[in-house]
Each structure stands twice: as C-alpha cells, then as structure tokens.
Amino acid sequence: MSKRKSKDAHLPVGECITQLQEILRKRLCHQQLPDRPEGVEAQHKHLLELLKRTAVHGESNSVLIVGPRGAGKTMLLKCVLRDLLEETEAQTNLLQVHLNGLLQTNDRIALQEITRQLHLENVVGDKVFGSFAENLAFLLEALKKGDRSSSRPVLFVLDEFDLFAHHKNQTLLYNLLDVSQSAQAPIAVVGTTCRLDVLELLEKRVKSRFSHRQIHLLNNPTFTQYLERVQTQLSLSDDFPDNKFSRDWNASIETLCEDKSVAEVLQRHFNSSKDFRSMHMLLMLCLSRVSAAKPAIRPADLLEASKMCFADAKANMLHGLSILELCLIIAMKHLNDVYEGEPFNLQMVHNEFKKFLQRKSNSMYNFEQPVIMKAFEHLQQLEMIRPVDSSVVKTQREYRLMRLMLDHSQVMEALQKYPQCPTDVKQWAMSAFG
C-alpha cells in the first residue's frame, strides 16, 4: 500500500483514541521531549555552546541552571544534552554522572553513585582513601584514554544543588568546582536549583571557584501565549495515521480554547500557577475522560478536572467523618464565631453540643463522655484541630486548649456534600454560622 492511501485509510475510532492517548501521554508525562524547547531559546543556546566546549573542546565549565519548580529546568538540560549528542565526538566520549540532592544526601553516598555511573567499580575495588578529593582525582585519572595525556570529559549535573550545600564542609562542591576550575581533567558541573539565594549558600572557598555562571528561567507568559501552549500541548501532528481523525481532533480543540468557559477555567489555573507542571496535570485529567463513546474533550470534562486540581483535601476529610465529629466540628465553629478565633478546649466543645441537644426531643445524638473524647481525639489525629501549645504541658486532656484549622466555606462544602447529613445538624450549622 502506498504512503498516501495509507495516511488517507480510516482506522477504527477506538484504535484512533488508543494512539491519541498514547501520543498526548508521552507529551504531557515528559517522556517525550520537545524538538525545541518554547520560550527559552537564547538559554538552549547559551547552554548548549557550554557543553560543546567541554564535550569536543575539552574546556571546563561550571554553570548553575535556577528558576522556580515546573519551570523546565529539567526539560531545557534534557534538550541541550539531546542536541549535544548528535555530534559524533560528544557521542564518543562525554561521560555523563547525574545526582541528585534528595538522594545523595552526604559525601560518601554520592562518590558511590559517582563511581556506580562511570563503570568504575572494578577499579576501585578495595582500595582505601585518605580524602574525599584523593578519591575523585582517582576516578578522574582512571579514565584517561590509552595514551595518559587527555582524559575523557565528564558532565556532572546536580539536581536540587542547593541541598549539596548543606554537605558537611561542603566537599562534594570544592572538590568538583576545584577540578572544573583547575585544568586536572575536563569537566562540567551543571547545578539546577530553584533558589534563587544559592550562591550565599557556598562557603567562601567554593564560591571562589564556582564561575559565578547562571541561567535564569523565570517563566512569564501572557495568558494568550499560555492558552497557545494548551492548544499545542493537546493538538495531532500531520503524521498521525487517520488523517480525517487529526483534523476532527484538531478543530474540536480549537472549538474547545475558543469556549468562554473554557478561557474562565484556564484563566483560574493560570492565576493560580504559570508553570506547565500544573498544566499538564489539568489537560492529563481531560485526556482521561477521552474514550470510543466521547470522542472529544468538551467544555465539561474541564471543568470537572479543574475541581479535581483545585479540590480542598481538608474538606474532601471530612466527608468521611461520623456524624458526632462532624457535630464537634460545628460546635467549635459556633464558638469561634462567638469568641472571635479564640481557642477551646473539649469541655468548652461539649457544652456547646449539649446546648444543641437540649434543642432537640430525641436523644439520637446522646454520647458517653469517653466516646466524645475519642471523637475529639480523632480530629486532632487527622489535623482538624491541633493544640495551641506545642510544649507537653501537664493539663488535663479535656482542658487542653486547641485551635479549629478549618475554615467557614469548607465546613459549609463538606456539609453540603455529606452523604445523607441530618436536616436538623445542617439548620444548627447555618443557625451558627448565621
């Protein structure tokens, strides 16, 4: 079959919906890199000829990459390394040590992972060190090609940088930026952080060898450049199987960006957040509610996903409490609407519940003290409430002063969602809150 009568054959709409989710996941989960990175071009190339320069020059370079989380730090150093590894020399002889700050939390587990990612287990075999930096000029020197005089150029990218900092005496960093800066062997050290206070972090002697380069990726787009990037994020490219499916696709999400309540949701999210992690997360929730039966991502399933984004886990809790803690709850509100925020202890609680009971003919809501106890201990447990002294101070448990970490509007949304509330809990609600 030719390529033109196979781009105009059409598949089965389920096998189309499978190949659109598994294109848009691999874009909006980040296994799939740009071919250009957006809005960071003059950084892709700043870093780029860096890189080269130790890669094929053999010139060491140290560079600091900062911005806020979400911002494509990551997805920026992953495009420049793409690129980088296109050329044949680069391809042949960088070496790449990736760590992380999270993970390598001291010197000694880091030189591990060092000598782990350079193959160079053998070699050190049950040889011992004085120093860290005996150890590392070791690594180094093991890999010098076959005629001693150049060694192969290593990039060590350091992830959360900052938290590299915080290492005792900070050897990790002076021994890399010593090497970087000293011509032993070629190397780069790309940190990225989002600190933007980093370098008053580093001792006086490692910032002295630190080049003191950095890129800033402070991400600022206008709202119609962020709807536009939606857009991109969820559209087919041309090569897509189904042609007629790709432009259906294509012009539903158009449709779909040109809806006002649409550009409200959006305008929501990006008040709330800039960066395309959030974004992403949002248009993965749409993708979801995409099957065979809904072709198409409508107006709804984004709205249904924006709640789900901004959803108040608090008041999701107490969807799942007992009709006595959800009681309690209401109690402490009253009284922090009569005392002004100021704090209660159980006994004070429990009074305000008995004036609710005193209301009522039935007795459906008497509880024992120590069951009321529990409730009360349950809320605390869950962080629905939390003492006002942090010190363990020898007072009694029920005259332990404690303070309500719920609002107005999530104790009325949890009462409006609660599965089969009491009327009359709900009017003593309204009644307190009034």
Contents of the next structure:
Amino acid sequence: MSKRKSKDAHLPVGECITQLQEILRKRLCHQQLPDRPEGVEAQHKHLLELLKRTAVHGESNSVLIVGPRGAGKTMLLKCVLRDLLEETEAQTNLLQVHLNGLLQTNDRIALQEITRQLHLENVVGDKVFGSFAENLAFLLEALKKGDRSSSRPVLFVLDEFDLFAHHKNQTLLYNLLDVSQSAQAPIAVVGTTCRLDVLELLEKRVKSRFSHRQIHLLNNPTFTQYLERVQTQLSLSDDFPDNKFSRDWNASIETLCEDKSVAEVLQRHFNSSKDFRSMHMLLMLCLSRVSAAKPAIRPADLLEASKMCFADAKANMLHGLSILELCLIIAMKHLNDVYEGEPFNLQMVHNEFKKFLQRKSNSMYNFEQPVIMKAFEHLQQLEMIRPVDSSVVKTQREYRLMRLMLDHSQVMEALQKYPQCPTDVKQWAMSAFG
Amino acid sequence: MSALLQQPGYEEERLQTVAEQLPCREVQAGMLLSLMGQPHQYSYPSIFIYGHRSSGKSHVMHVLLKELELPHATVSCVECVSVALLFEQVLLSFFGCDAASLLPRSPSLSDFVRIYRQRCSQSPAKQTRYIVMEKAELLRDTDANLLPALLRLQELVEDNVTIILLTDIVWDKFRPNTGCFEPLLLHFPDYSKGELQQILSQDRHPSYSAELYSAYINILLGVFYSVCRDLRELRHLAALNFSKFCEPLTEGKVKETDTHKLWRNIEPHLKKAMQTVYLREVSSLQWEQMQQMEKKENGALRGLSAHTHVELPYYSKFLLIAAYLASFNPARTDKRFFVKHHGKIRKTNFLKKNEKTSNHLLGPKPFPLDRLLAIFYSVVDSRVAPTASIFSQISSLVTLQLLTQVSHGDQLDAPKYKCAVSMDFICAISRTVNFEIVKYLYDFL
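Since the one above is the form predicted on its own, can you give the form predicted in complex with the partner chain too?
Okay, now the whole complex, with that chain kicking things off.
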C-alpha cells in the first residue's frame, strides 16, 4: 500500500496542474456543491427540518428563500435536498418538480412542465396532451384525490419566484398555495428570489394562502471570514493523487493569503461586494494564469486579475476613439458645462468645434460636415450619446437632440490616457469654457 | 510569436497555426485560451467580450474554435429575428438536425432547455461546448428573459457549455433590472497605429516590394488615422487607392525609392477619397472607373448627395420657401420682412437679438398653416387663389418628407408643420425662381 502511494506521489508537474485545474474549475465555474454549507448552518437546519416534515410526515408547507444575487440560495437548497435524499423514506417517497421563472414564462408552459415532471397519465413520451384548462383540471384533480396519509408528497421548487408573480392572475401560484393550505396531497412549495419586496408582488388572495415563512440569506461575512473562504476555495483536499504537490500548493495558498498586498486587494473587493460569485470570478482569473511553468498563484497574478475586474469599461472604449470623435466628445462636454446638462444637437457640437478651430491657427482638423456626421453617428452606435426622444424619422439628423452618457471625470481621465493626444486638444479640454 | 499561446491539451502545431493567423492579438488569444482551459475542463459559464468594431473579436473566436476543433455554435443576433432561429441553430450545430426538428412551432426557452438536456444526456459533452453570440447588443431588444437565461445556461442545462457574447457596447448597458449572473468581462483594446500598419502591410501586392506597400500604408494612415480607426474601412480604402499610387511607377516617371514624389502624387487624391468614398457618396466601383478614365477630375462625378435636387412645381417651390422662412424666422419678425408698408419699427429694437443662439443651430420650429399661407401670399408676386391644388401640394410636400406634420391631433382644424430641408437645398430651390432667400432670413441679417 505504502509502496503504491510513494509511486503515485510523483506525478509530473503538468499532470498535477491538469488535475488541479479540473478540480478548481469545477468548484469555481460549475458551482460544485460544498460538503457542508458554510455560514448558513441555521438556515440549513431550518429548511431541512421543514422539508423533512413534508417528505416524511406529509405536512404541507410553503417557504421563500430570499437573498441577493450570489448569496448561495440555490446552493443552500441543493445541499438541503441532497441531505434530505440520504434518508431512505424521503428517497422513495418524495416527488420533485423544478420550475424556473426564466424558462416557464407563462402558466401554460409551467403546467406542461409540471405534468411532464410528475409523469401523469396524459403524458406520452415527453409530449403533454390537452389544453391549458384540461391540464389544470387534471392536475388539481390528481392533487385533490390524494390525502395526507396515502399519497406521495410533492416538492415544488420555484426558482426566480418573483417572475411567477408576473403571470396572468397568478393562477399557478394561487393553485399551488391553495393546495398547500388545504387537506389534499401533501406538497411543499419552495421559492427562491432576490427581491426583498416579493410579498408585495403577490395578490391578496395568494398572499393570504402563503405561510409567510421566509428564510433570509443576507450574507454578511467579516473580512477574516472572507479571507478564509478564499483560502478554502483554492485549497486542495487530501484525496488529491499527488500528496506532495497538494501540500506544496496549499502552503503556497496560505502564504498568498498572508501577503499584505493580497490582503489589500481582497479588502477592496470585499468593500465593493461581499457576494461569493464575484470572488469566484476573481479567483478564476487568477487560476487561469497557473500553468506548468508557473505552478503557483503569485500576488502579482491577483493584482492583475483585480485590475481586470475593476477596469472602467467606458474608459476602455474612449481609448479607442479617433481624434475627431474625441474632439466631438470634448465639445459636448463643454456644451454640458455651459448649458448645465441641456440636450444638444450635431449643429451645436459642430459650432463648438469650429470655435476651437478658429482660435487655432493651423487647421489640421478641418473636416467637412458629413465626415463629422459620420463620427457623430459612430458615437451614437457606441451609445456614448443617446437621443432624448426616440422618434426616429421626425426630425433631421443634424437637429436631433442628444444627451452625453459620460461623466465629466470620465472624459478627463480618458484624455490623460489617450495615446499621443495633441497638446492643443488637451488644453482645449482643460479650459473651463470652450 | 507562439510563445504566448501555450495551453496543455491542444496540439502544438495547431496552436502554432492559430498564432500565425492572429497578428497583434496574441495577448487576448492567450488570455481566452487560458480561460477556456483544456477541452474537457469546465470553463466560466459566460464570457462577455467587448471592444471597438473590427478589433478582431469575432476573428479571434472563430480562429480559435475552428483551428482547435472545439464544438461550437456561432450565432449572429442580427439574423435571429425570432428566438426560434437561435434555438434551432444552436441545436443544429451541437446535436445534428434531428434535434433541431424536435422543436415545436413557436418554441419557448423551456422547450429549448428541455430538448438540450434530453440530447445532452444521450451524448454527454466530452469537451466544452461554446455558443458564440455576435452583435449581442440586440439580445436586449428581444424577450427580457432571454439574456439572463443564456447567461446561466450552464446551470440550467447542466452541461459543460460556455456562452460568449461579442459586442461593442459596454456591459453596464446590458444589465437587467433584477440583476443576473455576471459574466466575465474581457476587453479587446483598439489597434495602435503601429499595429494597424503591421496588419495592413501584410496584404501587399505581389508585383511590388514590401517596403513600397508599407510606405503607402504609412501615407494612408497619415491621412485617415485621425478620422477612422476601423481596420476594415482602412483596408478597403487601401485596396481602392493602391492603383493610383502605383501609377507614376508604371509610367516610369518615378522610381520606387522616391517616396516624396509618390506622396505628393497621392495625398490630394486620398483627401478627396475621404469626402467621397469614405462617406459612400461615390461607390467604390465608380471610384475605380474614375481612376481608370484619368481625364475626369476626381469628384467631378456627382455623388449621392448631389442628387438631392428635386423638380417641383412652381407653387410648390414657393410653398417650400415659405415653410422654410416660417420655420427658421421668429414670428414677431414677420411683419418686418413680409408686410410692404410696415410703418416704423425701430431698427435697434428689432435687431435686439434676445435669442442667444440662432434657429439654424436649434433646428426648425413648428408653425401653423395660417402663417405658412400668409408668408406664401406675400412672397409670390402674382395673385394666387387658395384652391384645392395649393392645399394638396402642401400635403404632397409632407409625403415627400420635405415638410413634417408635427401634431397628429386634428388634421383639418389647425395643422402644424415643420420644414425638414437643409439650407443648401432651399438656396438651390430659390435660385431657380429668382428669389433671394438670404435677405429674408433673420439669422443672416
């Protein structure tokens, strides 16, 4: 045994990296479930108890999991389901129906999906027969026939619950919650949503049938917890084939997390958002830099990745404009300053630009009106300027009123970074009144 | 060159050919490749790539996926006028045509995901599947659920699939109201002048030396770089004007080394090209014909915008002139311009321009029909009866889009109009009827 282990322990570095990438990518990109949900033990216990009561004792329940995006709602639910299905009684008994508000955009589609997932009698293959009314009557009949002791409990999982509230008359929600309130087949309705005001979206009759049980996942980790999370996300477990490599890797991650500059970067990310998904994105960017030639994450990698995350997209786009387009933007900025944010049209911008050209002796940028129009329209395509009203044909192109969608500071910053920006243009931008 | 493109799991030679096809995009291609990882590994669910037009977004994606033979579906959102086409195309390229035929007549996202999952369970992905969406900004105009659903498609279909969105608009303008799964943002920076030079110099003419062509590109960039950084446009212009550039060489007047003379020859030609071909005033075919004919001076050919001259009836011309005057003059100055014996209006009072900016800056103002007719009667010398034909001429000017009707409220009672023609156009019209319009314009007094 020990012999074989020592043989395994020396995989080539490339092989180790491939394994490492595979494991970590599954964790970061594929949202692989952790063995034990962290930081939400109380919620986990609560939800597990609740669903167990439905699965085992045939009690009808409804619950909403509320939390911001990336707070681990789906992760919690999936963990609970996994733990629930470990019990043999639940495993044999429980029927699951998974719906998503993004996919099932109206009640007809949702109903078809329910009948399909429950394998009711009017399903052949994966085709569902019957009209909407028939399906609904059929489903309700099937649910009504059951009772607490004899029929199998059904678990309805409604992802993006708030989108179901936009369906016409909220028929689906009403019927599901109605069944959960009356002595029919035992069902549990679990909704996940990111809207805190989700109850305000429900109609009164629907709301009164909801149990008002909410599980809030407002993750509020401290920075040390955040740092720990980073470390656990990147660490390898003991069952990695090459022990030496995994030990080295874990040690390097530990030293990485203790690094001062790394802590600073992570603090910045922590301050901008505490959700784990943005952290995963950052770590993924770091991970993609790990290769056989460079088998560890270095602080510089993290700095680079963080720079990519925080890059200002608009400034990036401004960097690629031609000098004429940049001049037009500066003219617009001046118009905005002088007329305090009033909308402008191409004529005014051109006039402002001409004023600049007149003051300058050499007329390097003396372009014709159509050329300027083309540049102006390019800016509109990039959505840096936006028309005030959306009527397209009504007014001539040069008289359409526009608004600049950029900030004063963004323009100035872009100007600083612009490659080979002529000095006179820069001075023109600096001067308070064009 | 290929030093940057290294990724285990792919063959060396293929990476080499990829690197050769992507000049000046090694960094971006390397970054993408490292994000994609090895074929069997999971990749990030959605990647959002933005950058200016023709900065090589589609090209890099296409070359990478094609050369490395990864399973992919490329969808242009312009083509997909309905989501059904999009679903069909994706299913077709991943699972063959029998999967695409399973889609019902007007498929919903739910149908798509169901069929995808079903097929995927039959033939699970050994490699990451990529869906590339070009012109992704059009996804915002479709069904509101589509974009958020696509961004988390990996989770919905439980397959190793990655969505790649290509666009030239920043991600901030995409984010839906209630948020969504945030994609990984990747920026393709613009080509610098040197890089443009390097790329453009690659497609040189076989019968001339590389130095000559790169000198030509240098001159071309000198003229156009301040206006246009679009590689495709520059390439088009370079191809169009090269024969003109070589003309003195073929005639034997100049040697290849005499760049200054060549520059003197081509520069005015290129400047003219900016006003014509660049604006598509003159089509590239016409431009080529013009170069061959020689005798004709470039630009002598009338471009598109020169064709705006319209033949109109006599009264229609005056109606249009009256409409222009009504649109661009303030109503209080009408008395001064159009009443013959207007008595004494003090000039200082009249000329006190309390409008800071002129109407030619702000655009045309709407005017009622009565005012149009009053001005019309005063500018036309002869007596005109207000017959039905006059009124029908007004409405036919509206259908020609020379006038626009402002409010649709009551068509008969008191319609309001705006004049929608340019200054040059109205000057040309008034010249044909010997009417000096500039005298009557308040802005030019």
